[in-house]
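A lone chain, given as structure tokens: the form predicted on its own.
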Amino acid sequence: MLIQGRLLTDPASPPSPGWVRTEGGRIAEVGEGAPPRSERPDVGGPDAIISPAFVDAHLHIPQFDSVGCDGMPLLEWLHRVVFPAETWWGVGGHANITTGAIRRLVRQGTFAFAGYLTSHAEASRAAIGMLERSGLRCAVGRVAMDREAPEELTREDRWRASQRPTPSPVLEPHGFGRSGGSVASGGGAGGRVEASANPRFAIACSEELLAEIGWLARERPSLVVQTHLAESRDECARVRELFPDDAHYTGVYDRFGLLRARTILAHCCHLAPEEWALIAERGAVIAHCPGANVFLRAGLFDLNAARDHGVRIALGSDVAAGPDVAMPRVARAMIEVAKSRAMCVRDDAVVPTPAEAWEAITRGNADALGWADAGRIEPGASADLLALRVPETWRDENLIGRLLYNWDDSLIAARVLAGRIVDPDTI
């Protein structure tokens, strides 16, 4: 396949007239001006803006028809919205649901992400073997969850305990498969799922629990371990009643083993120093989720922390607490919380530029989830492309920030998935 269009290789310089050649799902040549004489191209055009495809650091499937109960704090938001729409998802409601959400990542240009599933083993398998197909790329598990929340969310793992006093060797109590990666089941672009291990939180987490995923983690190098951390004051409250001889939040985690370089903490809203500190130290990823902070009320994230402690962060979305969806949007709501710290905090606030913001939703978060592969328009990179389609007013040294305040789905006038076109009404 050719496309052709202004490349926007680095979102902090205009976007070049260049052409890609993609194969069997990957770029295999990126060549600047016009593409060879011969050859017409399949996508794009001169004036089309040719983007790396979108990657979301931390989003939950199941929620995706949950958008918008507002009115509640974090604590009772799962309890009165987010748990029984996860108990519908596993008991009959994952197809559809998780259909829905994949069609809704692709129309908005979202090619990878990390996320959650629920805990029921059964449907999360289903979905698994949904968005294998769809040739999404994936860092994905079954959550992990065995106390303070509904019963239908906590038997499996209440039962597996029962069933099994010891570790076990095999992942499927956490993800899918039995070598703790790929978990391709021959259908579409094979191999673009990663399972992960998803103890949902300290709060909803025995120690024996997060001890055997601890052990998991250690055994499996590689192995994606994803959580939420330091959320909301009264998370971090309940999680001092139920560990008391834990020096703080961060540091239950750390006793489990799970604090690692593949390990992605959701928020971190109320970090101390020193859990700043240790989190460097393990060199894990915080997902900022700017926008669902917001809907909860539960903080505005302190990027001057993260970067005085070199801590690495990733951008996400976090539906359905979360309101949007579209990554551009996600960036922009990270760009507005830093700018109302700036306000209301601290004069001076961290506050990313347009360019720093695309660069997160697009190499940064690829980089940060370990993918290298990804987020980029080089030689060798996965062929998840964007063309879009701007006003030529907009063809200026403010292009990204145009494109982020005024994102709409329509901007994108083909989508480049895994080196195939693809429309997601039919995906």
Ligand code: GUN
Contents of the next structure:
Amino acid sequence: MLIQGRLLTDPASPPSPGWVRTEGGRIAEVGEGAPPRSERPDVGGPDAIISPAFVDAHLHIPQFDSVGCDGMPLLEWLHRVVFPAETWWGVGGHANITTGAIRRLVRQGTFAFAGYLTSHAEASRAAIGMLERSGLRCAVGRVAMDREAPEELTREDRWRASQRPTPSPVLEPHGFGRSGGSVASGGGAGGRVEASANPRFAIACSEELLAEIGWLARERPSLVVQTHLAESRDECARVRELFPDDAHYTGVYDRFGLLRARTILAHCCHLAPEEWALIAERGAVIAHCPGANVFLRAGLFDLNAARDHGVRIALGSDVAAGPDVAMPRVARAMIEVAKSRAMCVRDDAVVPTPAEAWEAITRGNADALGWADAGRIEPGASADLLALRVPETWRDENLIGRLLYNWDDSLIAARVLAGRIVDPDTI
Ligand code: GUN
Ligand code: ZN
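Shown: the form predicted on its own; wanted: the form predicted in complex with this ligand:
What follows is the entire complex, opening with the chain shown before.
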């Protein structure tokens, strides 16, 4: 397939005319100027803007129908909104919700993500099959949780634990341990779906459950581990009650070997300097979720601390706490939260530029998730690309800012997923 347009290879520089040839789902060639031998493009044209598709570092597939339930702090919102939605997902809601989530992601140009399912192995297995067939790239896992939540959501991990000394794998439904399949190749899951272990957060996980996942994480350094850390103050206070002997919340995860390069820690709004230093030392990634943090009034993420401690940052929608599926809106929320900090907290607060924010939702997130072949326009990378149609007047030095602040999915003229044109209504 031949794609023509102004290539956004580096959002900090103006996109320059060029073309991309794809083969077998990957970018085979990237050229400057007009296509060779004046070939007609399959996608785009001289005036299209070609961007890598977006990558979302944190979302919850079962919560796609739960956006906008406002007015509650985190722990109350989990009990009144999220846990009922996840319970429904487990008893039949999963098929419709997963189809809807896939379509909304594709419509908004997100072709790769790291995410959570629910604690139901059977429904999660079905959702993973649907994700595999969609062609989306993801690190996704069943949620591990065995306490401080309704019986319907904690039952499976409690039952597993009762089967000792040979409990079924905590990584179900990826089949880890059954087929002997490697987790790096999906542990039984197909091509673009990678298994992850998702202990929900320390409140919902007993020491035994955290220890079991920590053991898995040590056995498999390439396994993605996803959890939530220090999102709200009430959450941090409950963790102090449940783990009185640990110096801090981050230390709980570290004690169980859960802080490592392929660990994604969502939120991290309330960390002490020692916790920042520990995360930096272990090389774990923080998924900053600005829209969600504002929605739940959980906290204002400190980009200065992240930069000063050299902690790797990714950007997540965190649907459904985050109201926006569209990553350009999440990128804009990051800038707006940073500007609020600059106005209200400290004059020298780091405020990302639009180009830095666009970089974050493409190559930056891909790198943070360990996908060196995603989120970029380069030979060898996955052919996950968007052809954008923008008004002629936008083609100036403010192009990226204009895209972020005027974002609407109607700006996407064509979507190329793994080298194929896809339609969000029929995928
Ligand atoms: N902490 C534990 N579970 C969740 C969740 O589903 N969403 C958010 N925003 N925070 C959490
Ligand atoms: Zn989350």
